[in-house]
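One chain comes next, on its own, written out as structure tokens in the form predicted alone.
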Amino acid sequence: MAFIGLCDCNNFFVSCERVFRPDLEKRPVMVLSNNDGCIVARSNEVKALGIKMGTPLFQVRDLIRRHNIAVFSSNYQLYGDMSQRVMNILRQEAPGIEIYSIDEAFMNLGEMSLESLQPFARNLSARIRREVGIPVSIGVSPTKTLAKIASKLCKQYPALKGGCLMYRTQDVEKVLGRFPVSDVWGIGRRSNAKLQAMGITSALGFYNMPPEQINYLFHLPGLRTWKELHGEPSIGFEDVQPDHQTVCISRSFAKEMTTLEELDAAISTFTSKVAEKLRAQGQCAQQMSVFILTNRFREDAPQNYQIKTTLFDVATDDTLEMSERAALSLRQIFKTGYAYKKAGVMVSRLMPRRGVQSSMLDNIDRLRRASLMETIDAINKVEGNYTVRLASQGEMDQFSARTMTSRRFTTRWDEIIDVKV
């Protein structure tokens, strides 16, 4: 029997902050979204206070003062580097890994012996905590869906020491009987609503449904999840990440924007970042969309949402070409009299750079532009983001209010931790 492991970093953003601040252990900690607007990560102590994920910061200011909660703005440079350190250890220990998110990765454990799996998971969890400082929960099971459930058990039961092997039918059914069906990977809101209407609240209720009924009500995705719960692998393992189908950069602004000039700088910055991501992935885009929207939470202000989609004659990853087109799109959708709270740029219809079809009518020197983009990327990689940028482009951080960001302990020499002996 082949097994799959799932490594899930516990309260990842909070754990990253605690690595370099041991005084934060046992103290309630929360991390905020890009514009310090909502809560995106919570320590167990914050969860125990009843504060929900996504809660606006202004709603819990009294609780923050009352319970001495440590509050941080999101520090994605730190989180990204810490994630990479965890993933590097997984690559060393497992025959293959599939990165699922910044704080989760599946491991293909191949034909490891049954008796070695539990010690493997616990030893790996201990190594990551020792070498990176991040607590992780590792679930091991015959399928991805069961591995995710097993990893959640580690968080609930410290006695498992960060590693849980779950494969026997009686154990699976016992766990599913106490596991909410809404928390099962693959059960979305619509499917959960159907199940709740049928009186099915536990994963075991879904597990015990006949496959014919599952297929009729939830079609192939639901049947795939049902099979996974029964120990039948139905979700493939990808050692190599598939090509992205879209790339999107969007931000909520610290303050609402009412002028074209403000939005122009934001869109230029977002477009530059999208183009950079495309080049890093070796892809080009045939289609680009620019969108702007007002603050939907302000009932006292007029609402407006606009989007403009455009096609390129030749698929591109060129910052100059894309920014020029994005600026034109913005001018076509911008309307005065509105306060815009969020904007973004999304590209789609992606294809490998080597497969781009040229055009006889193309008036851009693609080879020279590619050399220019390569040089810009090389300089920015060494000297830092936005060292070389368009005149129309502003700094990314000016569009969000991250006033409580911790130091970038692992990526900036001038912010490295101080040690006194």
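Numbering follows the first chain given and starts at 1. We call the rigid core whatever largest set of C-alpha positions still superposes within 1.5 Å between the two forms. In this text, all values refer to a predicted model and were calculated from it rather than measured experimentally. What changes on going to the form predicted in complex with the partner chain:
- A displacement of 2 angstroms or greater separates the C-alpha positions of Tyr338 between these two forms, with the rigid core held in common.
- Fitting the two forms on the rigid core leaves the C-alpha of Gln306 displaced by at least 2 angstroms between these two forms.
- Annotation for Ala326: C-alpha shift of 2 angstroms or more between these two forms, rigid core superposed.
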The other form holds:
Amino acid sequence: MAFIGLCDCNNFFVSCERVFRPDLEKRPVMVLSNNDGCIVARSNEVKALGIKMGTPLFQVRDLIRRHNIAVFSSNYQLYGDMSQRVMNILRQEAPGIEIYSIDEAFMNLGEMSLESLQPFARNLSARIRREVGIPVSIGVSPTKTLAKIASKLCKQYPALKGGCLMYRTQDVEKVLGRFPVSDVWGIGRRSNAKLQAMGITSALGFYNMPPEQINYLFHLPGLRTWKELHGEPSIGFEDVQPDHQTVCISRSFAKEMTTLEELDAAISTFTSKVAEKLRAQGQCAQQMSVFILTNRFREDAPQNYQIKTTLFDVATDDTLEMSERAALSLRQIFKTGYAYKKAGVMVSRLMPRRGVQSSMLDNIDRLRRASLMETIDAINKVEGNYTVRLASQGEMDQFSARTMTSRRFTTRWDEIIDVKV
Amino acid sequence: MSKEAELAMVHAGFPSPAEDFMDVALDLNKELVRNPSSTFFARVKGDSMIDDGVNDGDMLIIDKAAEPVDGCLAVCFVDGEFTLKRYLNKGDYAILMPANKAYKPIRVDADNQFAIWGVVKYLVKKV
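Same protein, the form predicted in complex with the partner chain this time rather than the form predicted alone?
Expanding to the full complex; the earlier chain stays at the top.
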């Protein structure tokens, strides 16, 4: 039997902060989204307080004071570097790895012997903790979906010491009986709603359904998940690609915006970022949506949510063209008298750049533009993001309030650890 | 020599006599950072270790995973702060030895919030 491992970093952003602040080891810690809008990472102590993922910061101000919660703005440079350290160790230890997200990777453990798997997972977990300082949960199972569940068991049971091998049918069934079906990888919100309506709440309930019924109700993706739970690998090692069918950049603002000028700068920045992402993926987009919304948690303020979607004649990845269009869209949806809390730009109908159909009526010199974009990307890559940007993007820090950011300890010489000697 | 062979010689150039001895240029990163995953950098603030040649502003190359041997230069976390001292293991307690007569040794035991964060492998100083 071939085995798959899943290494998941525990409360990753919080753990990164704690590496450089050992005094926070037992204290509640949370990390906020860009611009400090809402909570994106919580320590176990914060979870125990009942604070949910995604909660807006202002709703928990009181709890923060009462429980002395340490609050950090997100420090993606630090998290990115710490993630690479973890991934490098996985690469050294496992025959093959597939990075799934900043804090998660699958390992192809090939034909490692059954006896060696449990110690392998535990030792690897210990090594990452010792060398990088990050606690991880490693699940090992015959399929990806089961490996994910096994890794979650590590978090529930500290006695597993960060490594859990799960493969025997009776063990799997026992675990699934206590595992909420909504937490199974691949069971989305809609599938879960269907299952709940049928009275199926545990993963075991789903597991015990006949495959014909699964196929009828949940189609191929559901059947794949079902097979995976039964120990039959159905999600290949390269099948899982991050979903690039849309690219979206959106932010909550620290301070609500009321003028077109402010929103213009924000939308322009988001559009540049989206275009840059498209170029990095070698894709062009045919459709773009610009959206702005007011703070739905403020019942006292007038509410407004607007989205404007437009199509390009020729699919594009061009910052200038997209920004022009985005500014136009914004003008069609912006209304005075509202305080906007969040805005974003999303592109869809993506296609590979090579496959883009040209148009007879196209009045843009695509080749020259492409080389300009390449130059901008190259400069920004070397000199730091936003060195070259559109004038409409404005000053970068006007809509971010990073008051509690830790230092970029591992990527900037002038921010390395200070040791009092 | 045939015309063709002569021509090939011109195009290829004479083989460099150094070719057989090609080596990769020295890389300080490889020498000083044995394990990139566990290596962190820090800056010295203060003068409690000057007799060991550690001065304010020096850079420390720390291995977070290294086993702290008795007497090593250890980056310790004591009561909310990072500090650098010689670590002396006394069993029930530990002594953090400064290298400056103006400072007293620090005794740490179970009552302190104490951990060895990493071991200093190299000291980099600008002269």
